[in-house]
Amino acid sequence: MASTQAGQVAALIEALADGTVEIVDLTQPLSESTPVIKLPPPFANTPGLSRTEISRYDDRGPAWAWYTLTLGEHVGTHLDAPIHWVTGKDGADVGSIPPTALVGPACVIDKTAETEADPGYLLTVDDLTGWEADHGRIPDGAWVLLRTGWGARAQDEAAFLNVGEHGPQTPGPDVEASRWLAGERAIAGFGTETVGIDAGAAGGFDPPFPLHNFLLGAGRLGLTQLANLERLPPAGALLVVSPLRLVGGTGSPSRVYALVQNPHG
């Protein structure tokens, strides 16, 4: 068994070296201009990223540069831990999430055309079972990723948040799809290109913010503000999520990438 496992790791190293398998970065750049969710009064809002210089090759530190960072846990490409939501308050914080939950198959559900026609498109159970009809049952420990093309808006805060007269319009799962993801498949988590795992209109659903409610309440994970989902196949990629191991953390900015078979490699 040990020799078989060593052979599999060696084969992966060789595939990465020769380009047969490529690494696709799914992380949006994190900067002071990264869009941040805006909650209406009376709710408190998270800060975005800001930084204060400690030293920069000067009298405060002649050979080094470094900064103090201030940012919310849920800024940019980031992970939602179960304790982020009241239904998961007795669940895992970021620091106690097992690494096995952070690496798993990626199941990419492409609703780009639907979202282009309707920016508030709601993912349904039929969409999920339709994906399974084409690609097989969603594996245990998988990450379900909703591709909508929203990542193209990531550098324009107004377009990205897309707040109109009736609130934000962004895609996400409906109530029954949220319930299905949390209860019908043993997934590790759900990821999206938008600012949050729920649809923009989800505050008015019953229950409000159903994916946060059901998914995090079931001990699963959320992943937001992803990039480059168009570079992944519907099935067959391996997702790797790298949050800070933050004790007590409700979330963490994360570097996220996928290992993908290179069709030209």
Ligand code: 23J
The other form holds:
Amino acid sequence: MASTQAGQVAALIEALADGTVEIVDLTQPLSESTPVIKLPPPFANTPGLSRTEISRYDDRGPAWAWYTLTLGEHVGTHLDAPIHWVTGKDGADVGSIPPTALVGPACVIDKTAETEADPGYLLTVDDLTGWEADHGRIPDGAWVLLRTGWGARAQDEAAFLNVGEHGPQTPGPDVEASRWLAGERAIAGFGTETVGIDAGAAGGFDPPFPLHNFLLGAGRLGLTQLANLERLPPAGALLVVSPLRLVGGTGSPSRVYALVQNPHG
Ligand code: 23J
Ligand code: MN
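We have the form predicted alone; now please give the form predicted in complex with ligand 23J.
Below is the entire complex, every chain and molecule, led by the chain shown above.
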């Protein structure tokens, strides 16, 4: 068999080897201290990550270490499947999502300055159509990623959840932008740096949690707690999302990568 082959995958392998294409890890580290969403009473909450030892090079297993994990499906950098929300209950579970939806172009909308000025910044339809005026129509199968700088807070639960006297203040789409994302473009999903795809104040919107409601109801996906979005161009990166293939699962912690053309290569 020939050691090299012409073709697109061969070209990508070569570009990765010579550094003209880079892999950016968009995943936050997952540990016992990873922040989790805290819903108000009377709603039930998710556990974060905890681990117990099965063995650690000891009597229980002299040459090996391993752990049992306890964690919610919606902890850390994770995917929301359509069946996570009641509007998507007849849609896909996380194990049924086709891989074609998990690999696609990334459209990165930078609202870092707006979020610095207002941590509860609400993304609008004008923001989305403004991005399209600069970078072209959001392609079918794309992932729309909201870049806010919020990932810098991801190791500090109080700063990350940012709960004040008026409840959580974190950025996310307003009601009309949520409707637009679900209905006006054939996106694969929407990703964000915050704890959930909806804005912190979205529990009080009409409908509550409009992006969960419309997006998951339309069979699209959510992606949260992303890292390193500042390393992506506004357009041109390829997103790769790798959730566990949990049968019947409503979501899954996920490793998320972007392939990016090296600006210096
Ligand atoms: C349940 C209820 C509301 C929200 C969430 C879960 C999430 O953030 C999630 O991880 O889907 S906002
Ligand atoms: Mn979730």
